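In the block that follows, a single chain appears as structure tokens, in the form predicted alone.
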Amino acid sequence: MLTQSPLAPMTTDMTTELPVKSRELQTVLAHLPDPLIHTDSQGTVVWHNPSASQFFTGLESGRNALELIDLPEVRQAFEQAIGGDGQQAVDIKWGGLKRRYLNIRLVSFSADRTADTSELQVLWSVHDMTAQRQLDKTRTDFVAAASHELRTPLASLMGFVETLQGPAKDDEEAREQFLGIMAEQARRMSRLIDDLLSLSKIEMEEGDSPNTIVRLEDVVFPVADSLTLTAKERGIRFVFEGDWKAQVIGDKDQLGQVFSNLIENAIKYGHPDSTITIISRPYADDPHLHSVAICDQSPGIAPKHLSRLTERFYRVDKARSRQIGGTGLGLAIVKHILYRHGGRLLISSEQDVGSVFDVLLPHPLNETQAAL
């Protein structure tokens, strides 16, 4: 138990003021973003800051905090703090559908070194850990997904190696067949590792927004040229519409990666002997943005998938995606690059008609910028 208050002696008006002598300190504590609650030894609220009343509906002076936050682990921590342990911390889940993860620290104190238990007070500090928990879960899910994606080709490689070392050791035909499959699996792992490294690099640069100005024709046309042979193999042709002299603010290499991923996807998933139309135009809903839309002719994407397409390793058709060499990271890379650029990606689709991936990028709004 803390026998000396970490705060100054209590004021006489216990229902309206925090028990501290310094008005300045009261002001500071009142404006802290984390909820603070001061109760007596029974749990009755003596004081709380505005953050606490916003966080806990119904919190007010005179109400029992133990009844408001009615959880056995909180009551146990409170009793231990009052009973002599002085400081306690407990993690709880709080709320209904929008559940939050909270860390509550309870510190008992008294202004009188000889005070008995009934005179002890308790200061509650509450920290919302929801964002951190979600981040931890995202990282855990990402590691698990990446491990799974690597484990599959690796297991295939190991299986073929064992076969070539054993039953097929002297089988020339099997060796040629297996080596071809092994090479493809190795390339798959290489693509995945390249995309993981690329995504990591992009995330590290997200806080550093680019400020150079590039012409869209200098970014998109070279990408389309590099994919022309791939498109011709499927009988797909490109059609360009709009203003390709338009300028945007961005990193030329990263924007090239955005359009390479999107146009390559349009080729992979588009119908054979179809058209990919790429349109450059001002974005009607925001004068600060310019639109480059990649419109394919494809089976389309069901509405339930659209909001999840930019998630890491999310695939509409896992088997087909792996068959055509997808890593499941392409659209995640696009999203993070556009986030760094202050842009965004809009996706719309009509089944049996096609999909539109609309890249929105900031553009220079004055002649001085455009001349740089």
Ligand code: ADP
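What we label the rigid core is the largest C-alpha set whose atoms superpose within 1.5 Å from one form to the other. Residue numbers count along the first chain shown, from 1. Here the structure is a predicted model, which means the values were calculated and not measured. First, how it differs from the form predicted in complex with adenosine-5'-diphosphate (ADP).
Between the two rigid parts, the smaller one rotates 18° against the larger between these two forms, as C-alpha superposition shows.
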The other form holds:
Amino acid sequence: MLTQSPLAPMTTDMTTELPVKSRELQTVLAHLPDPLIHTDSQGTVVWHNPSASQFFTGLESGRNALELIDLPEVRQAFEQAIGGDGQQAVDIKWGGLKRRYLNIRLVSFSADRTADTSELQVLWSVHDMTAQRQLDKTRTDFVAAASHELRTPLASLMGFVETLQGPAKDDEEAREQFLGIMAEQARRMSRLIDDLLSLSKIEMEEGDSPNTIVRLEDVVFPVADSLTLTAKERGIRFVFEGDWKAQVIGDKDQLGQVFSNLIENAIKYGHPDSTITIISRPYADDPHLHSVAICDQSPGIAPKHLSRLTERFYRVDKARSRQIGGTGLGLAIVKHILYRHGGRLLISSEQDVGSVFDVLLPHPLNETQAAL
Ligand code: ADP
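Next, give the form predicted in complex with adenosine-5'-diphosphate (ADP), keeping in mind that what was shown is the form predicted alone.
Starting with the chain above, the whole complex follows.
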């Protein structure tokens, strides 16, 4: 509800300094996305913008804001604001089911510069910090998860060092075996650090989209070549189908990383002695996108996991992923690279048949393609 602006006396005072009429000012304030409430020194609402009543159900002129937002920390900040401290800020949690984190700033001012404190007014400006809080929490969770992932191989390494310094000091056979395990744990830590660094580099570049044009055969074939030996060890062969002369807009190195992560996964999680089919074709549902689908033959992935696979450190089977050298970051890296490219990753899977990881990338404009 928008009632007549109580800020009018203040603007009358300010018109000598600002070329803003009170009605215009009222319109501007009413359109502010952040909630704004104007109360008197008792907390009685004189005016508020529409956004404020969306946050605080029941807020209306004449109602006491301190009773509506009935929290001791708000009352204390309010009293300090009118008690001479001028400006106060307080963080609160607000709402039941859809809880929000709000930062409320309380600024006391005098409508008339010559007036005494009984005429003080208070402007409440509210800032919704929920998205920021969620981002902070995601970051904290990520740091905790990354530390945990690093701590596991580190603890194992330290255990072996102690054993080699103590009980197994003179045991030649145990030393050989333990050094092998230690080397593998060190490699795991190194892979994890490489993936963490890749992820943070990709995130930093996310706002800056690539504009170079690459031919898919120049990106995918070298990656497949470099993985042929690993695939052969499991009896897996590659089959290529579709149009490999097709072009997409992209950063060749980053796209190489996308296909390397996906083909490596298809090898790791596919059945031994199976086929990985990689198909390049225009994406049927959007003429601006081209699809490269990596189809494996494997036990498949249960539907409940599909939407979470690209989360950092999410694995269907943690122990198996670790055992085969996974970091749990490969698909998160793929997702972020594709974001930067204006592309997408579609994942589908059929139990006992296999999974399809479909990379969608933007086509170059036809004119640009013709100019090449
Ligand atoms: P990881 O290093 O564990 O492979 P990724 O981020 O690459 O991490 O993949 C996350 C999880 O997704 C894997 O742990 C695995 O459970 C699942 N996954 C990825 N690719 C496949 C696939 N081709 N077939 C079955 N499961 C897969």
